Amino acid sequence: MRLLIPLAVLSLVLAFSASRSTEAPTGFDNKSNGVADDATHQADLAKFEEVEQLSDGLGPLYNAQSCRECHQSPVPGAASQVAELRVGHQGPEGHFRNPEISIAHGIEVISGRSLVNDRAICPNAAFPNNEIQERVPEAETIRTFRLSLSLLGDGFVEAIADQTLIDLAERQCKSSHRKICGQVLQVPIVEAPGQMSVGRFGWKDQHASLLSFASDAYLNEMGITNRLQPDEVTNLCNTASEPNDMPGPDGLSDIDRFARFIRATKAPARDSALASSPVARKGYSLFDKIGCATCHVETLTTAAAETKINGGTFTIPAALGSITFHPYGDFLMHDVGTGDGILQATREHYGNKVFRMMSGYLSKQDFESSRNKIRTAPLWGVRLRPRLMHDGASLTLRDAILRHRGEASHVSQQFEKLKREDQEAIIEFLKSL
């Protein structure tokens, strides 16, 4: 008896809502779902592009100098293979443990992030002999890379009832048997201090709200404060005044557009012709039988309009209420066999007031059995990636199937059993993705 749930039953699961829905706009045009019209949502591009400099209050430890530089191939805000490096160590009770990462010849020392920046901007010409570079201990010993993830699209994922993917993981665990149980996470929404909604942002779903989201990127990407993340990393050779991100002459700062350019993108488009093709229609029939279709959900549906979320503090307009998309993922929390052992960093993540203000929220969410589970991620686009899996290590199709273990192990075996002909129809259909 098969324990999965066939890509038709879900579909027959959402049949009702997504009759009243309508698809989500496809392409990389660079222009507007709708969110926005077309002259805002360019302004808004030109911000995402925007190089940070240092007197924007660039560092003084950074990654990268514009949202771009992580969010380019094809268009601005798809995915690249720009990797971050995070790190740590096992505590003498078996728990992950945040690095503390030494600066500036031992002044100060780094916690709280389990991130390490690639950049600094000192030494400089103004601090000649303070060098705080961030550079691995050799204690942390638990050490990962994680490539920047594609934001198109994300505005409808943003726009998913929480208690649609609180649904979709219940009927996971239940037709497999317990043998797949996404988990769901409830994380903070930094904007709406004390609430809180199920994360389904980041490889770790560290957040649900994109303005969240874009804050957090901001200060831990580029350096830049910002009011939902006030506090540098280190005060160290910094001169800008803080926050460094201040809202402009229409009270928005830069993270508002970060976010209104997201919600405002449109959804990965497919290769339309390979999409057609007898060899992919068949390895998408192949796709659903062997179970891949299990985490990797072809069709979601988003909240009506006028739904507020985010803790009351985004009303979902009708460019996102009731639209069906195809991510092919469940943004869900899943063992298969490829963490690495490092749990979310929440003081980096919601900031040093949200921090303190909601521990005894966070306290109560089971991080600590999501230390190997990675976020599915949604192939929607999967075509354009050289690199694979969260940390780029797959560099072919098959190899990330074929690396699938844990809670995966099943549909990876059921690959392997199927002819030659049967795999490379699959390999077809996400080539189509």
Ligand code: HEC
Second form
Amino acid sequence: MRLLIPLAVLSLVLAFSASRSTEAPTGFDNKSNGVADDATHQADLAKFEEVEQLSDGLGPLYNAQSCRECHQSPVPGAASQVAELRVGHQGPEGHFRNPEISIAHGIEVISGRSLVNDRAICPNAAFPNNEIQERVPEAETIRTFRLSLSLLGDGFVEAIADQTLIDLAERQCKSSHRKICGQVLQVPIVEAPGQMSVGRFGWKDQHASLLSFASDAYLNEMGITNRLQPDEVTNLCNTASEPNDMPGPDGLSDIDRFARFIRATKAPARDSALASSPVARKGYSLFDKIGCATCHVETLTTAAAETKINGGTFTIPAALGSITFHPYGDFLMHDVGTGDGILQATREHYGNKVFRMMSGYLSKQDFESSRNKIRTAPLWGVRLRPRLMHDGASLTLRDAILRHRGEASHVSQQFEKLKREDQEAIIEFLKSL
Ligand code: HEC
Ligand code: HEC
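Let's compare: the form predicted on its own is above, so bring in the form predicted together with the named molecule.
In what comes next, the whole complex appears, and the chain from above leads the way.
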């Protein structure tokens, strides 16, 4: 009897620790997932929606005036139809080279990035002769569009331990007899110069940290220089003082608020009526059985609260620690035959300082072999995306599935072999996500 009590206590403790991971909150209600109080989250959301003007430092080259312009549907932070243009060419020995884009009648050549900005602030009244609009030179023959992505629930993605993704890649490769081997890319944490972590954001896994991504987007999409990306792409017709994004009275800059906003978003909610329908349930079991779930992994769990990530600069808060969520993705790079052939634009994504400091490490990162790979598209919220795949060139779920080749060839062949009604069940399941 004396022994029994401690045993009962022990098993209770064990049961408690096993069930300690909780489900991520989901929904499209613009409310915080618990990372910030609701008033803070509303204020951060307003920053995310703010429309920047010339006097704020917009441009000189840019794509849109606000984060929300490209991350909006159905709520701020989600995705949209807006795509970006990236180009380059094949250099000697077949290596990818970033484009050289001459602007202002050849006064300046933009290099070191693959992005081509679609908008410019001049010529205007003050600078009638500055023709700075970028155009694709004929010689830049490798070209693609990349659609905007949803940011909802990305705080959970950021909080996945590196080792979880590394182990997932190994398990996947073993269990598929080396047919499907996701690539892990170590990328710099811009706010922790010299530190790397496993890339998980962007179509090319170019960032691991939401703060790094926000600073990259603020400069490259909107032309707003900030403490992590202080150098303008061009200074022609630029009048605003640099850096454009200065800390407010609370010490936080816009990029800090964007990162906090994204970290506090809830994961996309499923279509609950469809999700519980027998056909969608059958669809999921077929999706799993034929191998879609090898890459489109249903469930991941974040590292524990208090774990330090992003090179020690961010501590996982309670609301993001030990959380189970359902992204239907592995956040790894795969060749599914759709690759755009464009190499990671290191100077563009990580800024001049980190680029100079880390170019030795970066060249060891095997970015070259990821040229034709794309991160597995996480399928949470896919029902809200009318254009599919990185380039938006697939317009139905069936077309997107049938386009999978390369590492996914044997899986898409399994799909083709299914009876029509079984194929429909998988598509109904996707429509519930
Ligand atoms: C002109 C449209 C546009 C604007 C404006 C824009 N983005 Fe994006 N965003 C994109 C595109 C396109 C991608 C995918 C980029 C890629 O990987 O090639 C993306 C991806 C992201 C991602 C990665 C999401 C993931 O899950 O992988 C984050 C984070 C992000 N944007 C944050 C921001 C923030 C913060 C702002 C405002 C400072 C912003 N974006 C402004 C178009 C835009
Ligand atoms: C080898 C890994 C892998 C397997 C197996 C795989 N996928 Fe994918 N899937 C990807 C990648 C990578 C992309 C993104 C490709 C791109 O954008 O060019 C993707 C994209 C998609 C998309 C488009 C999502 C969007 O937001 O644009 C859908 C839908 C999809 N997959 C469904 C499936 C289904 C259904 C199966 C099983 C028949 C499957 N996938 C098997 C890796 C895989």
